[in-house]
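What follows is one chain in C-alpha cells, specifically the form predicted on its own.
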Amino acid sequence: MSKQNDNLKPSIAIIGGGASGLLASIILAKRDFKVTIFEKNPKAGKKLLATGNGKCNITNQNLGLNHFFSSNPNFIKYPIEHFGYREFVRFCEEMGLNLVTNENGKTYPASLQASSVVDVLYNEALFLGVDFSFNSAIENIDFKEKAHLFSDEKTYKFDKVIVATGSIAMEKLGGSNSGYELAKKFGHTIIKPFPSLVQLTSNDKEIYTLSGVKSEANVTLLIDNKPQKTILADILFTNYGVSGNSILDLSREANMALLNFQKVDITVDIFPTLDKNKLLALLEKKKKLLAGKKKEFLLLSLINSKLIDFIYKKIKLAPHKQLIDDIDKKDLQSITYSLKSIKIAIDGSKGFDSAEVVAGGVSVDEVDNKTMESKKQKGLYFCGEVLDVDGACGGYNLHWAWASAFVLASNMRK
C-alpha cells in the first residue's frame, strides 16, 4: 500500500492499548481505516496481563445479561447479543488464539497465560498496519474541522477518536481517571465510580485471627440486616477482612450500600452441603464416639484448626467445659448455628488499587449503544470499562470490553 493511498484512509485515534482498544484497532484496520493507538504505558495490554491471576479469564460461555450491570441495563443488550461467546471464539480462532472452557463456563487461552492473549492481539494489530505510540498520555482533545489530540506539547490530527482508557482500578497497572476527564470536557456525565470485584474490610478484629483460612461456603450479603444475595464459592479470611470469589461477587452490592450509608454484613455458612439438623446430628454422633476426649476433638477433622477456638469463643463456651462430655445439647445447638452463620460486619473495601474493575463511569445514556458514539460530540467514541458498565466475576468484564469494541468498530461509518 502506498503512503499516498494510506493517507486517503479515514484516520482513527484510539486512546488506550488495553483489551477494547486492541480489538477495536484490529477490526477497524481490516475495514481499511488508518489506526493509531496512544498508550501511556511502555507496552500494550499491561492490565490484561494481570487478569485472572495471569491466566486471563477472557470470556464466559454463559453470557446472560444478568451478569452485567449499569445505571441503564438496556444499553448492554445490543453489544452482548451482537458479539456473544460464539462470535468471540470465532474471532480468536481467526487470529490463531486457541481457547479452553471449564465446567463453569469460564474461558481462558489454551496456554493459560495472559501473555498469549496480549501477544496475539498486539501482533495481529501490527500485522494489519496499526501504529502504536507508547509512553503517550493524551492530555486533551479538541474538535474543530478534525479531532486534535494533545500530548507532551505535541498535537495530532485525526478524523475520529476512541476513548478506551479503562477505569481508575489498579493504578499500578495504568488505571487512571483520564477517560472520565476527557469525557467531561464534552459535557458527559460521570456516574460516580466505586470499586467492584474487590476484597472487603471489617473492623471485627476477631476475624483477623482466622487469617489464611480458606473454605468453600455459602456467603450471604445483608444490607440493613436484610438478606440480599447468597453466593456459593470460596471465602478467604484475612488480616483486614475477607476475600475470595464469593466476596468479589458480593463486593459491588456491598460497596454501593456503604456509599448510601447502609449497614452491611455478611454471614458465612462453612457447611453449605449440610442443613442444621444433619450437622447437629453429626456433632451428636461425634460426641458419643469421642467421649472422654478434649473439646477440640469434636471439630478437629471437620474444620480448619484456627476456626475451632474461634467458634468456642463465639458461642461463649464456659471455661470449665474442657472435655467433649462437658458439652451439652444447648452447646451443640449453638456450635451448629455458628458454623452455619458466622456473621461479619463490613466497613469498607480495599479500594480502587485492589479492585479488578470499577462500577460507574461515563453515563451510557449519552452514548449510542450500536456505535458507541458520543451523543454530545460527533466523532468521539467510548468503549470498554470507561463506560458505566461492569460485570460479575468470571470473564464478564473482559467480554464487555470485547463486545463494546466490536460494535463500535464494525458499525463506524467512513
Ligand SMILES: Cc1cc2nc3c(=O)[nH]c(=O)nc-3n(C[C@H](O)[C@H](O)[C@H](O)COP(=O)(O)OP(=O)(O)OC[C@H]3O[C@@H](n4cnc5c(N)ncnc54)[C@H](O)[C@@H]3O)c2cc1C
Second form
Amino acid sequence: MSKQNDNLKPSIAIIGGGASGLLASIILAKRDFKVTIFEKNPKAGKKLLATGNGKCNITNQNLGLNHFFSSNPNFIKYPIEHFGYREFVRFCEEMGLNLVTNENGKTYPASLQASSVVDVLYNEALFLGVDFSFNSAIENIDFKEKAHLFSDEKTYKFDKVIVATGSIAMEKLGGSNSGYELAKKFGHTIIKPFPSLVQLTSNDKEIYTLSGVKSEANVTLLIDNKPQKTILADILFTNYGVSGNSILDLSREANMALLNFQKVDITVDIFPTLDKNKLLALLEKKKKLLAGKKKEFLLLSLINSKLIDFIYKKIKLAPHKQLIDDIDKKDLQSITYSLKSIKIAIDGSKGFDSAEVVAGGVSVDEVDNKTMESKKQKGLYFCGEVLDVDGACGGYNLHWAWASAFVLASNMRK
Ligand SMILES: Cc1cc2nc3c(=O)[nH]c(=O)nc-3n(C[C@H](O)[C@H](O)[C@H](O)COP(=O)(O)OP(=O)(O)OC[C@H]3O[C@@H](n4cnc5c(N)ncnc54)[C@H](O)[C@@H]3O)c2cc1C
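In place of the form predicted on its own, output the structure of the form predicted in complex with the named molecule.
To see the whole picture, the full complex is given below, headed by that same chain.
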C-alpha cells in the first residue's frame, strides 16, 4: 500500500497496547484502517505476560454469561455471543497461535507461555502495518473536527480514538485510572471501581498463626451471617488473612458487601470429603487406638501441625487435658465442628495493587454494545477492562477483552 493510499485510510488511535488494544488493532488493520497504538510502557502486553501465573489462561470453553459481571449484564450478551470460544480459537489459529484446553475448559497457549501470546499478537499487528508509539502516556483527548490526543506536550490528530487502557489493577504492570479520567472528561459515569480476584484480609490475629498452611477446603462466604456461596478449592492462610483460588473466587462478592458496610465472614471446612458424623466416628476410632498418647497425636496425620494448636485453642480445651484419654465425647464433637467450620471475620482486601481485576469502571449504559462507541462522544470508543465488566477466574477477563475489542473493530464504520 502506497503512502498516499495510507493517508486516505481512516486513522484510529488506540490508547493501550494490552490485550484488547492489540486485538482491536489487528482486526482494524485487516479492515484497512490506519492504526496507531499509544502505550505508556516500553513494550506491549506487560500485564498479559503475568496472566495465569505466566501461562496465560487465555479463554474458557464454557463461556456462559453467568461468568461475567456488570451493573448491566445485558450489555455483555452481544460481544460474548458474537466472539465466543470457537471464533476466538479460529482467530488465534489463523495467526499461528495454537491453544490447549484442559478438562475444566480453561484454555492456554499450547506453549503454556504467556510470552507466546504477546509475541504472536504484537508481531501480527506489526505485520499488518500497525504503528506503535511506546513510552507514550496519553493524558488528554479533545474532539474538534478530529480527535486530538495529548501526550508529553505533543499533539496527535486521528479520526477516531479507542480507550483500551485497562483498569487500575496492579499499577506495576501498567494498571492505571487514566481510562476513567479520560472518560469522565466526556461526561461518562464511572461505576465505583473495587478490587476483584484478590486476597482477603482479617484482623483475627489467631489466623496469622496458620500462615503458610494450604488446604483443599469448602469455603463459604457469609454476608450478615447468611451463607451466600460455597467454593471447593484451595485456601492459603497468610499473615494478613486468606488467599488461594477459593478466596479469589469469593472476593468480588465479599468486597462488594464490605463496600455496602455489611458484615463479611468465611467459614472453612477443611474436611470437605467427610461429613460431621463420619469425621466424629474417625476421631472416636483414633482416640481408642491412640490411648495413652499426647493429645496432638489425635490430629497429627489428619491436618497440618500448625492447625492442631489452633483447633485446641479454638475449642478452649482445658489446659489439664494433655493426653488423648482426657479428651471426652463433648471435646470430640467440638473438634469435629471446628474442623468443619473455621470462622474467619473478613475486614478488607489486599487492594488494587494485588487484584487481578477491577469490578466497576466506565458505565456500560453510556456505551453501545455492538460498536463500543460512546453515547456521549461520537468517535470515542471503549473496550476491555476499563468498562464496567469483569469476569470470574478462569480466562473470562481476557475473553471479555478479546470479545469487546472484536465487536468494536469489526463493526466500526469507515
Ligand atoms: C497477575 C494477573 C493475572 C491475570 N491472569 C489472568 C488470566 O489468566 N486469565 C484472564 O482471563 N485474565 C487474567 N487477568 C486479567 C487480565 O489480564 C485483564 O483483564 C486484561 O489484561 C484486560 O485487558 P485490557 O486490554 O483491558 O487491559 P490491559 O491488558 O491491562 O492493557 C491496558 C494497557 O494500557 C496501557 N495504558 C494505560 N493507560 C494508558 C495511557 N494513558 N496511555 C497509554 N497507555 C496506557 C497499560 O500500560 C496497558 O498496557 C490477570 C491479571 C493480572 C494482574
